[in-house]
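Just one chain is shown here, as structure tokens, and it is the form predicted on its own.
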Amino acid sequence: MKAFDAIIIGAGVIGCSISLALARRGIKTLNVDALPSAGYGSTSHSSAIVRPFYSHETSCALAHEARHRWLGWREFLDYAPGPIARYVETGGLVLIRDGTDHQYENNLAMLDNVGVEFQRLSPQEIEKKYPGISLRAYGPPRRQHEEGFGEPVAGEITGGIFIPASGYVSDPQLAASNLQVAAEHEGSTFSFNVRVTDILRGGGAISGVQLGDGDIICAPTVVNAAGPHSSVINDLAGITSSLNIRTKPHRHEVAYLKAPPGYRQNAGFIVDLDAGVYQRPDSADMLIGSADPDCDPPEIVDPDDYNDQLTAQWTAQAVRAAQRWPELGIENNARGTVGLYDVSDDWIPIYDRTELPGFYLAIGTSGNQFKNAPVVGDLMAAIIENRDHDSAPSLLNLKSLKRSVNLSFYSRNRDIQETASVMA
């Protein structure tokens, strides 16, 4: 029987960050993951976009703080003997359709409050920065079989919000591996290809976990960072009914197409809610993800039994992107990736303790928390070290921003927040 100070269920980018933060505090950790290596699951399917464009101040501040760590990734890791993930700061643009400026008032106010610079671009400035782009309106987004799909409508893109302090990470799985190596250097242990089959209790508190091979691992602290399997782990722990916010695994596709002529790899990603997609450069390709428009119902799946092949959704996203980029060629052979998001009811993660003493949550990270991974480890350490987090919520000091945020924002007991799906 083995014993650790803390067991982290999951070795994605979030679980690895938690391991590193706890190990740096002298806590002996074990990460357990059913997959073969760090970042092999949802992390590897992430678009890895880093942007502070949120409608809540805490989300905006946390993302901007994390961006500073991505900028100094090697220094943050402290130990990185091999290749490391690269953060590419291209900036990013949010397109504004005529008559929708009011939808972004909270986002701009939060950028101001946090001290993030942004620029308002005119249509002419957008066309200069993104040669080949079309500013015709197509929204609201439609399904392929619906009348009017892919046809322009009255209206236009009348401007955009460009945030220079944004970009993307070149290799999200490598980023998780970097965190694993740094954590192991601090004394952490990782165990792969093994599932947690039971959450053990003793004296009304966590006592450890049982693994699929029958091994029992003892620890007074267990952190659920299991990504799309987070709800399964919560059920094992018997705490699901006590949560005000729940999580579900959503299936998502990301398309890769050869970038159209004139597309500038350094021009930055684009969030295009009018077309229902986002795009970012990826070497010679354009990466195209879904902005989860209302016309696309969420595809909630069994995380152990889902279609991992590209479908008609790939085509829909490619055509939606081609509305904005008329010279974008849609290839005969679909290229891309299929992965799962662990989505909470309001697309904001749960970083919190639970009613079961010693059992903690870092779940509901969806497709938008990869960017925050360098900070989430310290965030969870602050909650774990505060045994009274419910009544005296932990504060996280954001050193680069010289401010603190109240972590009750991520509480399991919060009311559902108003968000714009994956934009959160």
Ligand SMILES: Cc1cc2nc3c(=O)[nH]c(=O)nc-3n(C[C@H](O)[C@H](O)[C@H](O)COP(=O)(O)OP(=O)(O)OC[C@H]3O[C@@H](n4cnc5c(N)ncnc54)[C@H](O)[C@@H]3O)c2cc1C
Second form
Amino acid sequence: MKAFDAIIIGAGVIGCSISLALARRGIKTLNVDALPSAGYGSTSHSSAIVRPFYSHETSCALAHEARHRWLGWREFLDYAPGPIARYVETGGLVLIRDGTDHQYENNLAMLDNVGVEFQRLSPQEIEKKYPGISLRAYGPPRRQHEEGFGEPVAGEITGGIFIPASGYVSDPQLAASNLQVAAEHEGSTFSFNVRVTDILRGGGAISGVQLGDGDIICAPTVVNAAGPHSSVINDLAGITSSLNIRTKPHRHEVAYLKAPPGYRQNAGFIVDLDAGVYQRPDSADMLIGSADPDCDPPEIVDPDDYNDQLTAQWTAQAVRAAQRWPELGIENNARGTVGLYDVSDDWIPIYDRTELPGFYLAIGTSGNQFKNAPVVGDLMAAIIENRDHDSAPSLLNLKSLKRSVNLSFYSRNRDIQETASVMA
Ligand SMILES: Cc1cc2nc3c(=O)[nH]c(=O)nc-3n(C[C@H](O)[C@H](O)[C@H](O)COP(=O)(O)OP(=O)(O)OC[C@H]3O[C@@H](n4cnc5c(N)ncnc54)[C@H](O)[C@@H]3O)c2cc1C
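If the one shown is the form predicted on its own, what is the structure of the form predicted in complex with this ligand?
Expanding to the full complex; the earlier chain stays at the top.
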């Protein structure tokens, strides 16, 4: 029977970061993943946008700290013999429709509190920065079959908030692989193509996991970093009923279209709640994801049995983006990706211990935690090292920001917050 200090279920970007952080503290870890390689799950579908634009101060601060690690990715990894993921700091723009300024007051206050610079752009400045963009209003977004879909309405985009300290990571799967290689260099072990089929207990605490091939691996610490399978693992551990916040897998499509003429690859991503999409450059393409408008009901799926083909969701997103970019050509052959978010009840992750001693959660990443992965390892290490995180919550020191955050924000027992979309 094999034994480790800690088993991490999942080798996505989150599981790999936890492994690196624990290994750096001398903890002997094993990551187990059902897929063939690191980052092959939801991480590989990620748009990998890095932005500090959040409605809670902790979220904003953590994302801004993580951005410093992306900026110094090679130094952070400390060991990277092969190619590494590239963080491209393009900046990012949030478009503001007339009469909706108040929606963003809280986000701007958080940027101020954390000390993140932002600029207010006029329509003329937006048009100069993004040649070819249309600032007509279309919202609120509608379903494609609804009357008036794609037709402009009264009103206009009256400005935007541009945040220079934002961008995207060129290859999210490679980022996970970089973390794996660095972790292995520190002594971590990874096992692929193996599924955890049971969580084992002994003496009222976690004692290890059972694998699909019947093997039993022992460890006093097990971390659920299973992404969209997080609720399956929680059920195996028998802790679901003790959680105030639950998680569910949501299916999401991302469209890739040839970028329209004049589109600047370095102009920065755009969050466009009026059209219901976000978009960013990707080589010669424009990548278009959903901003989860109210009109689109969530597609909650079985993470082991869902449609991985592009559907009408692809077309809706492409057409919504074409509202903003009239010269965007909609190709006959749909190109893009289909991935799952592991969505929590309030779109904020759960980073926490549980009622089962030794069993920890790094779940509910809700389509918005790729950016934070470089700090999630240290964050989970702080929680795991603290024997008493429930009554004396751990603080995480954010070295670049020279401040700390209280990790009770991510508690499994928190009240459900008012964040209701991937923007969190
Ligand atoms: C379409 C899309 C767009 C996104 N865009 C952004 C963005 O722009 N910015 C941002 O910050 N975030 C974004 N995200 C979110 C981000 O990608 C995720 O939060 C992050 O990748 C989650 O990583 P993870 O390691 O938790 O999960 P995963 O990468 O899914 O890893 C979990 C792993 O656990 C394994 N596993 C599950 N069950 C078992 C089991 N029983 N036994 C063994 N292994 C198991 C799986 O095989 C998987 O590899 C996006 C996500 C998607 C899907």
